[in-house]
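Okay, so here's just one chain, in structure tokens, the form predicted alone.
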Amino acid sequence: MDLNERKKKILHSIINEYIKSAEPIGSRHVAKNLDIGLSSATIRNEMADLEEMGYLEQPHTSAGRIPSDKGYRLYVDSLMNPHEMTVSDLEGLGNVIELQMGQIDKIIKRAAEVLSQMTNYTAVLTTPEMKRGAIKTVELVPIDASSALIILVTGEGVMKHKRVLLPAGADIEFVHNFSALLREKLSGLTLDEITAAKISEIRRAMQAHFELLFPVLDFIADIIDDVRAETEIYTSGATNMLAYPEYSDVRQAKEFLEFLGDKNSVVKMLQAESPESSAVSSGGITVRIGKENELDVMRKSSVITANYYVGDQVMGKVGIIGPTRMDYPRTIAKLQRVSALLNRILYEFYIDED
């Protein structure tokens, strides 16, 4: 069966509508609304037809269709207008960059409020992935014959230090060049760029002594993901989902809520991809839609994620999670901004801090 434009014209009319009233869409609302010259007897077929198809459904109670996970589908990869942000809109992401540079967690909760206020959904958002493991500095300090202190410290100023064993031979000079070797070729770097290839460079200029090495950079994976693990979540406008119809059942709002304060779990959503999901125009957005989502708690949802970045390294996510009845247009337009205005802060104070 062909999806003519008669077709897509009726199913972004229904999808729209349903997206506004929540309530089951008739032909004769669709032919009242949209001006095709079609009668509410062809306009039935047509959505007949779009049934068979899997974009629409029927609930037993109504004769009118609702949009299925294939029709928001559709309508999120070709059907949907861009939507054009409001001056109200702009003056709330200028709250954001009020804060002070140096605070980029309170911009990082600061946002998610912001974006939860704007969409009226629950904004969830992660801190920059250069707080999670980027190494500032790394020194051997010699204690005695036999053994070293190694400090490590992180681009956020987090400091650990553990005593390791030196080889039989080892003596204080070598420690000191050691501790240079280090520091020139880990600072700056984060645990997945220490590739073999980086080990394999050190371990030639050491030509001695290579042993140390090892429990050096188990060390220094140890501390990484210690910090990794201090991952901050930022969610911001929970109860906004109890506003929507989707979510009146108590035992669906309450596993809803147990989900968002499960760290991992969220960590999870955000992270996952699936092969129906789609980048949407040139601002990397990926969309999610009801059975698309791994997890069952989400599968009723629709959760649009975006990277952020400094220069191209992805800093962290940030996403939004509503009904899959969400208005897709304005919620993408918001988020992009959002993801664009962490860039451009971060970078600030990333780089031009540098």
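Residue numbers count along the first chain shown, from 1. Bear in mind the structure is a predicted one, so any value in this text is a computation, not a measurement. Basically, rigid core = biggest C-alpha set you can superpose within 1.5 Å across the two forms. First, how it differs from the form predicted together with the DNA.
Core-superposed comparison between the two forms: the C-alpha position of residue 256 differs by less than 2 Å.
After superposing the rigid core, the Cα of residue 266 is displaced by less than 2 Å between the two forms. The Cα shift for residue 177 between the two forms, taken after rigid core superposition, is 2 angstroms or larger.
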The other form holds:
Number of protein chains: 2
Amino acid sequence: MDLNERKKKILHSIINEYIKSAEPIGSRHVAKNLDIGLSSATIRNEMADLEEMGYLEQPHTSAGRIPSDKGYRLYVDSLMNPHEMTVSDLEGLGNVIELQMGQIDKIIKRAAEVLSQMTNYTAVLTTPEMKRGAIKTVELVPIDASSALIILVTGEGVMKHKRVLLPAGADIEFVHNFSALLREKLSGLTLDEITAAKISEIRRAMQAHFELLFPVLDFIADIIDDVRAETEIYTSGATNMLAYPEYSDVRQAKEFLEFLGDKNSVVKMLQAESPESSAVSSGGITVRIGKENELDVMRKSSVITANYYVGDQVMGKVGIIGPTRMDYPRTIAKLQRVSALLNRILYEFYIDED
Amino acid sequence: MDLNERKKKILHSIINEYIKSAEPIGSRHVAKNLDIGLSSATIRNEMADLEEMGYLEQPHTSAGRIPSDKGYRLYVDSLMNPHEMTVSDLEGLGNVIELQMGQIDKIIKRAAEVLSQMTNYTAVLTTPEMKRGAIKTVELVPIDASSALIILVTGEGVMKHKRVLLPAGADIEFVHNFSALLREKLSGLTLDEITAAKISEIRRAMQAHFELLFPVLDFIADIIDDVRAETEIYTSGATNMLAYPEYSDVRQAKEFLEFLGDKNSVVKMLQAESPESSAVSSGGITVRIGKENELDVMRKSSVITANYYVGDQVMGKVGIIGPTRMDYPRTIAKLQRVSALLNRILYEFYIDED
DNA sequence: TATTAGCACTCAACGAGATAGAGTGCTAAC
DNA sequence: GTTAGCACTCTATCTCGTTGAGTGCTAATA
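Show the form predicted together with the DNA, please, the one above being the form predicted alone.
Shown next: the complete complex, the earlier chain at its head.
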């Protein structure tokens, strides 16, 4: 039995309808409302074939058919029509994000909000990974007699700071000199290059002069560890999902929301390999459908992910989570749109200033 | 009809039972399982009285009784026994929070997590309001030839930063001088004292030397506005609520979660006046029960709030949200415990270092 | 006089049929 | 190859009786 054009057309129509209604689709409905030009009996035969081939499923004997994960897969890979964004979708999109210039975190956060609002699904973004970023400058800023801030700026413009206690007897002059020395030793190194060994090397190098400030070095090692480990995630629109009948059961809703609250799981999900069967569409977009996600919580959901870049370096992931029945073409279009915008904004933010 | 001791005892028992079971309580149950020493018929009469007086309600004619908001109010104000924390509740509590020293935001966040985990309800904390904080130091740190970071530290140890572009021709020397000038002009002022007038005064003072740096001043004004406006909230354990039968309806759950996501509403709720009928218990704790909250979303929930302090200045609010049927004595005890701990930690953090 | 036993009554919850209707699969005719 | 027709299946929905928890009232009791 082969998947001829007619079968494809019927499958396509069924999926489109099911995405809208979330109700099983019957042969009669297909024959009447979609213009295929065949009787319900013929459609019925074709639907039986499609079920046998694994593209459709029947919740129970006398119900209509719903798409299987395999059906969605085919739909995403070769059936669906790319979505044209409407004028109202487009207008204002630029401004919405750009208003919020200032810090990279805010941009990312804002992008998540915009995306979830546009799609009515849940958006998840990861902040840039820092591992490969070079240190631009290190500064020790005195606050008062007994404390100072350590400030670390990486090439990506990300900043980390931590308040440290100064040992008694360290005056401002002294702190300034120490700060200059640190800058000299650490600037230009990538975070990966700064190991414990490197820190103790620095310690040895300054032995005579700054013995007093050795504890501060430990703080610096800490903060660098922090930055290195840190991949934050921003989630927006989690409650959007509760509006879909797929999540009308509170226990499942709870499970889902708790999953979203667990940073590790979410990061793992976003970074999972794309399924082999998937044709990655243009723009590096990956779609994982239903059980293609290993996680049990996600068996009724699909995730669409994209990378975002500065220049040609991957900075992080953008993901949209929705029911398997989600509106793929429209969502993919919007994801592409937003990630492209993000690329542009980040590019301007980082590169143009150098 | 007056509320004699016997009626109080019966009401107390009924509320205790209902808090545990979430099921309407019948006269037979009270007579059998709680040791009041009366027959079910007598209890029945008393319960009818209590209903007439407004302390109990009947979901339908042949069901048991459940407490009304008025009933809970009486319970909280004068019936309930203060909760003794168990040893296992206490042990480790100190460490749990103290591990995370470093930044005030992290402490607050951690406190929310601990509180929601201890109580199994939802915890909400507000970060300190900055309005009255004095500026401790302002610093301009060069990053590269064309940009620098402005760093602002307040008396509370909160730090804000922003990257700014330097005008062409500004060398490091120049940045340092300017930085020193800013520090001199702004240190010690409260944020409220930095008005537009003050800013233009600074501008005038500098005009002769550094007329190129107007844009930097604008950025400072921006940052100050930012900080002034900012009262962040931290929420933890939102999904805990989904486990209670009161929220088994997804639509209500959604409403509740969306309310929690709306910063303004939550702040408003936390800062609402305490109800007149309420006797504020020791430690400045306020309880708002069911419809005592104006917000419609909260009509089935209660909020318990406390302030936290540094010295004698109120820094922010700690709140716990649960079903009206929540375990008041236990929750109040834990809230007191955590806010006292928070006070201590913040005290050490701020005062001891000065 | 306060308490209790007893009884009739009410009402939600539950389960057993009965019914309707949506949808299927199969067969025979076109 | 397509379609009309029909028997069949299964869920959803309704009704209806039953059960049991709980009440309110009355009369007996301490």
